[in-house]
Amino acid sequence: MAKNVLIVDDESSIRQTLTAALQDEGYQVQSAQNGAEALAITEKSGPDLVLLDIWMPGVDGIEVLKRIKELRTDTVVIMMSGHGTIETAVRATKLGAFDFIEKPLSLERLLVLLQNARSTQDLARENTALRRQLQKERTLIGDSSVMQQARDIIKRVAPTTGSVLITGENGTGKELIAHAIHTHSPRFNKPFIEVNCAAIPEELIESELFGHEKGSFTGATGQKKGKFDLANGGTLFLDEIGDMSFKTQAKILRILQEQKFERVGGNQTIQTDVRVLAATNKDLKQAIKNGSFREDLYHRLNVIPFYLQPLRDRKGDTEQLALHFLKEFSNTHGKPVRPLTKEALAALNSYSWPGNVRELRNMIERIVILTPEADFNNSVLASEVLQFLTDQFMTESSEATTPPGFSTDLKTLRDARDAFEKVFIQKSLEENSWNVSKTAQTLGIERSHLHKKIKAYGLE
C-alpha cells in the first residue's frame, strides 16, 4: 500500500522537486510551506511519513516535530537542514525524529531513508497490533467476586515494583495474572520474559537465567544472554518457582537484593533492572519446613501475595468462560458460534473442574472440533457437554469411590448419560433443599418434566 508523505519546507522549489520524485516512486504526497500548515494537515489526515525542514519562518521544525509526535505518535519524521549542527540532530532524535538528512538532498539516500522508515513503521504497527491481540486473548474473564477482587489487586500492585508471588492450583490462570500485572505497569513497553522452572534441566537453569560466556562449559560455543539480561527494564516471570533447585534459589535471592549478576563462566558484574513475578501450585511454607525452599527467598518473593482461587469457587465465571472459549474456537476452526443451552450450562456449573480453567478450555475446544458440521445448524450443545462430563465421571469413578447411584458397570453411552443425569439431578435437588420448583428453574426444564425424571430415577 502506498505511503502518505508530507513535505514541509518554506522553499517551493524543494517542495516541487521532492513531490515529483516521490510520486514517481509510488508515494502519495502532500506539502506544506510552514509549520502551522503542516500541523493542520497532520491533525486532519495523519501522514505516515514527514520530511520536515528545521529552519522555517514562524514555528520552527523542532517545535513542529514535538507537536506532530503529540498528535500522531506513529508518524515517522525525517528532519532536513542545510546548516544543521550535531546538537540540533541529537535534540531532534531525542524528540522522536527517525533520522536527519542534510541539504542539498541526495535523492538516492533519501529514498533509502524512506524505505527504512517504512519498514520500521510497519514493524512497530505490527507489534502494536500483536500486543493488542495478545492483550485481548489474555483478558480476565468473569464477574465473580473472586475475579473482581483479582482485578482490584492487579490495579493496585501493577504500578509498583514489588515482587508478587502468585499461588493457586494448576490451570487457574496464574500466568494470565502475571501478564495482566505487566500489561498495566509502567514496564508495559518493555520485555515480558517467562521461565518455566520445572521444564528446564537443573544443569541448564543457571545458563538460562544468567547466560554464559564462550567456553564456560562443553557446548558453550559463544556468549549467550540469559533471561535476566533479556528482561532488563521489564518483567521476569518465574513459573513453577517451587521446582527450582536450592543452589539456584540462592543466586536468585542475590539478584533480587542487589540487582546484579554474573554470567556462567564470567567475571563481569552486570547491573539489571527487572521486576520479578513468581508463581507456583506448591505449598512453599511446607517446602521450607521440608528444607527444599529457602525461607529468605520466599519472603523476598512474597512481598505481595496473590492467591487465585480454583474455578469451583468462582461461581458464575464458568458460564462466561465457556461462552468466551466457544466463540474463540468456533472462529479458529471456521464453525458458526452456537449458544449453550440452559441444560448445558447447568451441567457445566454442576462439575467441580479439578483441572480448572484449562480443563474447561480444552473441553470446549474438543466439543467444537469433534461436533459434526451438520450439527452446527442447531443450537443444542447439551448432549456434547453431557457426554464429556459423563466420560469424566466414568474416569473419576474408576479411580475413586463410586458416586451414589452411579454404577461403573455400564454397557452403552445412553446408560452412562442416564447414570450421570441421575447423580446430576440428585445433586441439584440437594443444593436447592429438595425444592422441585427451584430445582427445575435452575436446570432450565419444566417442573412436570423434572417430576417425571425424579420418579424414573427413584429419587422421591
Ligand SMILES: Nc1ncnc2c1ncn2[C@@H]1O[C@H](COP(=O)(O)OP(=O)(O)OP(=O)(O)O)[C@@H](O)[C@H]1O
Contents of the next structure:
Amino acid sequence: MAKNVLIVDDESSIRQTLTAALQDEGYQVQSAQNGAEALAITEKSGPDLVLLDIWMPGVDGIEVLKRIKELRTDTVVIMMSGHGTIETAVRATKLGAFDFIEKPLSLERLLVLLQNARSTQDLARENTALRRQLQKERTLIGDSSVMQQARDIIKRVAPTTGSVLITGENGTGKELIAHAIHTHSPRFNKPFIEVNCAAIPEELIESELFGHEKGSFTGATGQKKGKFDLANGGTLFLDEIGDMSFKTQAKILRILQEQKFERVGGNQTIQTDVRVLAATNKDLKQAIKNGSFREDLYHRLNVIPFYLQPLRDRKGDTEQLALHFLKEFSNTHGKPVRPLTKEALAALNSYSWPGNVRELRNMIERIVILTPEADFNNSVLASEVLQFLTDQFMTESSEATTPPGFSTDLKTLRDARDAFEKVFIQKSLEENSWNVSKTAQTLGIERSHLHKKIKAYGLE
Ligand SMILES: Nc1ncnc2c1ncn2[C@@H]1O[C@H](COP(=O)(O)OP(=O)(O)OP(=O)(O)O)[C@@H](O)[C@H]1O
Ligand SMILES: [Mg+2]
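Next up, can you give the form predicted in complex with the named molecule of this protein, since the form predicted on its own came first?
Shown next: the complete complex, the earlier chain at its head.
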C-alpha cells in the first residue's frame, strides 16, 4: 500500500521539490508550511511518515515532533536540520524521531532513509497486530465460580515473584493460566519463556536450560544461551514438570534457591532474575512417594498451588466456551457463526470431557469444518454433537477398553452409544416436560422413531 508522507517546511521551494520527487517514487504526499498546519493534518489524516523541518517560525520542529508523537504513536518522523541545528536533531531522536537528515538534502539519502523508516514501521505494526491477536487467543473464557476464582487468584499472585505450581487434568487450560499470570505481572513486557520438560531429551535438557559454552560437548559449535538466560527479568514456565529427570530436578532446585547457575562447560557463575511457573497433570505427591520427584523441589515450586478443575465440574463454562470456539473457528474458516440449539447444549453437558477444554475446542472446530455450506444458516444440532461423541468413542475404544468419557463399564461400541443415547433422550424429554412431539422435533427425529427408542430404553 502507498505510504502517506507529510512534508513540513516553511520554505515553499523545498515543499515543491520534495512533493514532486516523492510522488514520483509512489508516495502519497501532503505538505504543511508551519507547525500548526502540520498538527491539523496529522490529527485529521494520520500520515505514516513525516519529514519535519527543525527551524520554523512559530511552533518549532521539536515541539511539533512531541505533539505528533502524542497524537499518533506509530507515525514515523524524520527531522530535517539546517546548518547549526544538528545538536537539536540528535536531541530529537531521543524524543522519538526515527532519524534526521541534513540540509541541503540529498534526494538519494532521503529515499534510503524513507525506505528504512517504512520497513521499521511495517515490522512494528505487524508486531502490534500479532501481539493483539495472541492476546485475544489467550483470553480466559468462562464465568463459572471456578473460573472467577481462578481470575481472582491470578490477580493476587501476578504482582508477586512467588512460584506457582499449576495442576489439573489434560487440556484444562494450565498453559493459558501461566500466560495470564505473566501478562498481569510487572514483568509483562519482559520475555515469557516456555520449557516443555517432557519434550526435551534427557541428555540435552541441561544445555537447554542453562546454555553451553563453545566446545563443551560434541556438537556445541558455539556458545548458546539457555532458557534461564533468555528469561532473565521475565517468567520461565516449566511445563510438564512431572516428567523431568531426578538429576535435572536437583539443578533446578539450586537455581531456584540461589538465582544463579553455570552454563554447561563453563565456570562463570551467572546471576539471573526469573519468576518460575510450573505445570503438570501428574500427581506429584504420588511421584514423591514413588521416589521419582524430589520433595524439596516440590515445596519450592508449590509456594502457590493452583489447581484447575476439570471442565465437567465447571457449570456454565461449557456453553460459553462452545460459543466462543464457534465464533473463533467460523471466523478462521470464513463461515457464518451458527447458534447452538438447546439440545446440542444438553448433549455437550451430558458428556464428561476427559480431554477437557482442548477436546471441546477440537470438537467445535471439526463441526465447523465438516458442516456443508448449505447448513450454515441453521443452528448446531444435537445430532452433530452426538455424531462427534460417538466417533470420539469409537477411536478411544479402539485404544482402551473403557472409554474415559463414559463412566459405565461398557463392553461394545453399541452398548456405549445406547447408554449415551438413553441418557441424552431422557434429558431432552425432561426438558420438554415429556412431550414426545416436541422432543422429537428438537432432536430432529421422527415422532414414531422416538417412541421406539423410549420403549427400547424403558424410559416411560
Ligand atoms: N478458559 C479457557 N478459555 C479459552 N480457551 C481455553 C480455556 N482453557 C483452555 N483453553 C484452550 O484449550 C486448549 C488447551 O489449553 P492448555 O494448553 O492451556 O491446557 P493444558 O492444561 O496446558 O493442557 P496439557 O495438560 O495437555 O498440557 C488451548 O487451545 C487453550 O487455548
Ligand atoms: Mg499444557
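Values in this document were obtained by computation on a predicted structure and should not be read as measured data. Positions refer to the first chain, counted from 1. We call the rigid core whatever largest set of C-alpha positions still superposes within 1.5 Å between the two forms.
Next on the checklist: I want to check V112: does it shift between these two forms by 2 Å or more at the Cα, with the core superposed?
Outcome noted: V112 C-alpha, core-superposed: shift of 2 Å or more.
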